[in-house]
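Only one chain is included here, represented as structure tokens and corresponding to the form predicted alone.
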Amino acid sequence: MKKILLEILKKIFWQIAIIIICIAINMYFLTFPSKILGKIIDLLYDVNKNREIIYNYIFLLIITALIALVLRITWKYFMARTTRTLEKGLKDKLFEHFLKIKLTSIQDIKNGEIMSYFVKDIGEIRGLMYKILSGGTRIFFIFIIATYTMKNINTALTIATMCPIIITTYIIIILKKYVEESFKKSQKYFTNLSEYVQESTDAIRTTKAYAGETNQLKKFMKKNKILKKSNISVDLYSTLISTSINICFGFCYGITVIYGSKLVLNTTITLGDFVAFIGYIDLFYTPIYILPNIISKFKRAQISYYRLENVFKLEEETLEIDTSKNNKKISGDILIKNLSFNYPGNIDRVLDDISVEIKEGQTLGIIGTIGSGKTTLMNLLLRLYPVQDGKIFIGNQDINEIELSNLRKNISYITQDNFLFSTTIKENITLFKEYFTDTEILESTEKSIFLDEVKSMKNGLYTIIGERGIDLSGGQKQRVVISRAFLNKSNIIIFDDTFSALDNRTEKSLLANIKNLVKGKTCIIISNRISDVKDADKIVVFDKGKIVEEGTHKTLLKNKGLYNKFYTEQASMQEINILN
């Protein structure tokens, strides 16, 4: 995280330098109005005699105000540009990191928490940078420039006036600890609420279907109430800090009026110096008022920094080792030897002593009970989870010796969740790869029995579908995803429960097209339906993480085992459906 921040700050260093220089000059010019006003007051004893000088001072006052305005606009512009560049850089790096994080590290992070990283945490770091550059720099230069200018009027009066400011600063430092503690709680409750909202919106259809709106609302209101109390606590301590500042300046003005009036009467300072001195005190108000905000921002940003740092520490996959191998074709021969696997932190085995061999050009059917490890095995073929050496071989090469991006480019994996992005149909099929032509994409939709639907849409391939493909039916979603298999030229193709939402007629046509697609390639079909796997060259039956049967459709039926049971149950269900 530190390295990333330094890289971004190096790129915007010259902008930061311009901001600091502009603020320093601006703060210097802000002392001029009080000084000029004091000079004018001292000249008012004889207006007629000093008229021309007074006019010159007024003209100088206008010029000074204009210069200060230009400087302020300049540093404000660079401030916005600089902080937004920092924000963009952090979001880019964080998103890139999330794409590379190993699945074992990211699977327990909830969507609401991820959004909190991008919105809340990066926003806090950007806010701190803004406060430091805007407020911190002004505080620094005001204390130096204004204090020096006040000292030139009267040292004793300056010391007496600065005492309340120093005491208030100490009080603010004490209160900052309570601000930090209350904000930690607020951050936690905000994340919980974000996660709940995310889950609720994702499950809105289910909620409505079961009339669960009232319960959802009650839970939301309860969580929101907790967040409200936490935010009130933060606001309370912030109010205490603001009140301390107001009391501080009340004392400053009181000391200046009492002690400063005495100095004027003693002719130690002029009336103009007295008025100018009060003007200098006004310059301290904004920096002191900003100080608790900076401290509060610092503490918030510190918490956010450590949260982001923990995310950036999550181990990444190495996707690019040798780019010259990226397009190297891998043989479709797959050998799995005595493979066992359990998820990190879980002692129960998901896969237990799995051994299977598939030759290039063969089709393997996998069927089994729910949760028996079928999808887990496919995840290991893609190395989404770590695999022990000597357990999986592809093309006579240990899977761990194959460059990761090259491995995944040679495997076309059609997952069971049918995830679609809220973008065009074209980009959902190509997965944002720009080297495919529209003709190639349309051919892939034709083979996946989706071409007619595409043609019927007003914008064809460029039709934008809703979030997660909400504008499409379940069968249409599956055919969009299946189109990816016909588009990619992979040697290994995996269909993981891909045909469940298709009607029998469409499924039959699609399976015929898939037979042509997989000629000379290795194909793995995972399904809970016999009709999807019965024509495979080899079928393995999974149960509780083990392969309990292996063979062809005919031999497995003769075994009278689990496969035969599935066949009997599904045949009975088809008869029932026909009768109904």
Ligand SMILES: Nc1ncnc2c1ncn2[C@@H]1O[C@H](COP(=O)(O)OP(=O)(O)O)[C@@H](O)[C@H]1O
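Take the two forms, find the largest set of C-alpha atoms that superpose within 1.5 Å, and that set is the rigid core. Numbering follows the first chain given and starts at 1. From a predicted model like this one, the values you see are computed outputs, not experimental measurements. First, how it differs from the form predicted together with the named molecule.
Split into two rigid parts for the change between the two forms, the chain puts Asp398 and Gly136 in the same part.
A two-part rigid motion is described between the two forms, in which the smaller part turns by 7 degrees against the larger.
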The other form holds:
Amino acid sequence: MKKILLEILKKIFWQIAIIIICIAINMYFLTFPSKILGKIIDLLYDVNKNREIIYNYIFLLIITALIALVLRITWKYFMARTTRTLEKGLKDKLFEHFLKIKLTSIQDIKNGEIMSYFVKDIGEIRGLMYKILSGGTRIFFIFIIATYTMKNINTALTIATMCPIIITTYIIIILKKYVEESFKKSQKYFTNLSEYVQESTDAIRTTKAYAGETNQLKKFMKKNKILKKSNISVDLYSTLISTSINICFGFCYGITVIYGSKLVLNTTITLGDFVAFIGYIDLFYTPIYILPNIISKFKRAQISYYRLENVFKLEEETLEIDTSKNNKKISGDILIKNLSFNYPGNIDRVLDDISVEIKEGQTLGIIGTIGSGKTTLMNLLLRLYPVQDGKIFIGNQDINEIELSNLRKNISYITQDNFLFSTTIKENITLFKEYFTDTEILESTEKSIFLDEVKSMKNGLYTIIGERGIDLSGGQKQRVVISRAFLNKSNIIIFDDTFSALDNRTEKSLLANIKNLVKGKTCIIISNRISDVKDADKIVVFDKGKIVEEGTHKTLLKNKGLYNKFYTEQASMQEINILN
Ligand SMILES: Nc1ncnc2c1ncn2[C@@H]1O[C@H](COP(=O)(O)OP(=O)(O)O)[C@@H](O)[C@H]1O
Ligand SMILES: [Mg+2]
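Same protein, different state: after the form predicted alone, show the form predicted together with the named molecule.
So here's everything in the complex, that chain up top.
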């Protein structure tokens, strides 16, 4: 995290330097109006004699105001640029990191939490940088420049005025602590509420189906009420702070007026100096207001910094982001030897002593009960979870010795999840890889029996799916995903429960196309339907993490085991017509 921050700060070093210089000059110019006003007042005793000098001062006032304006615009501009550059840099790095984190580590992070890293934590760090650059430097220069200018008028008066300012700053820092605590609480309640909203929207179908709206609403209202209460206390503390600041300034003006007028009367200072002095007090208003903010911002950013640091510490897979079409081909021979597995942190054995061999060019069918570990086995083939050495070999090479990005590029895994991004059909098929032509993509949709439907959509391949576009049916979604298999020229193709939402006719044509596609390649078809796996060169039957049967359609039927049972069940469900 430190390295990343330093890297970004290095890039924007000169912009930061410009900001600080502009602010310093800007702050110096801020003392001019009061100073010039004081001078003019002292010259007013003989307007006729001093007319020209007074005009010159007024001219100077306008010029400095204009320069100050230009400086202010300049530093504000650079401020926006630098802090947004920092924010963008952090977001890029964080997202890149998220894509690379090992699945075992990432699955413990909640969805809502991921967004808060991007929005809240990075926002806090940007906010702190903004506050330090704009507020911190301003406070620093105002204190130096204004006290120096004031001291030049009268030291005793300066000390008398500065006392309440320093005392109030101290009081406010303490008060701010309480604001912080109540703010933290309200943040917690807010997160709690947003997570609840997120969860409720995710589960809206279930809620409706079980008529759970009233309960959901009651829970929401309770959480919202707690949030309201804690927000009120935040507001109260904030009001207390602003009131204290106002009281402090009342004191400052009081002291200056009483003590200052005495000094004017005994001619220690001039009337002009006195007026200028009162003007300088105003300059402290902003610093007192922002100093406690910076301190609390610092604390909040510190928490965010540690949170981000912990995320950045999560172990990454050694994986290069895929940018080329060319991959080192790996052979399609797969050998799995006595593989057992349980998910990290779970004692339940999901795979138990699995051994299976598939030669390049063969198709393996996997059939089995739900939750028997079929998908888990595929996850291990993709090394989404750690695999023990000596358990899985691809092309005679231990899977752990194959470069991860190369391994995954060589395997087309068409999942059962059908995860589609809310973007165009094209990007969903290519998974954002830009090197495929539209013709290639259309060809793949033709093979996945999806072309006619794509053509009938108004924007064809560029139709947007999901929230902002059309909603696809289950079968259509599956065919978008299946098109990926026809586009990627991988040596190993896995279909994991991919045909469940297709009607019989589409499925039959698709299976024929898949047969063509996988000629000479290794194919694994996972399904609950006999019709999908019956033509495979080898079929294994999974039950409770074990392979309980292995053979071809014919031999398995003769076995009278689980496979035969599936067959009989499905045949009786009138699927017999497609089995033959
Ligand atoms: N990420 C995970 N963490 C812990 N357990 C899991 C995870 N994914 C799946 N499981 C469990 O592993 C078992 C096998 O799941 P899975 O491989 O998806 O079965 P199948 O694909 O055969 O239906 C199930 O009991 C499931 O609850
Ligand atoms: Mg599965």
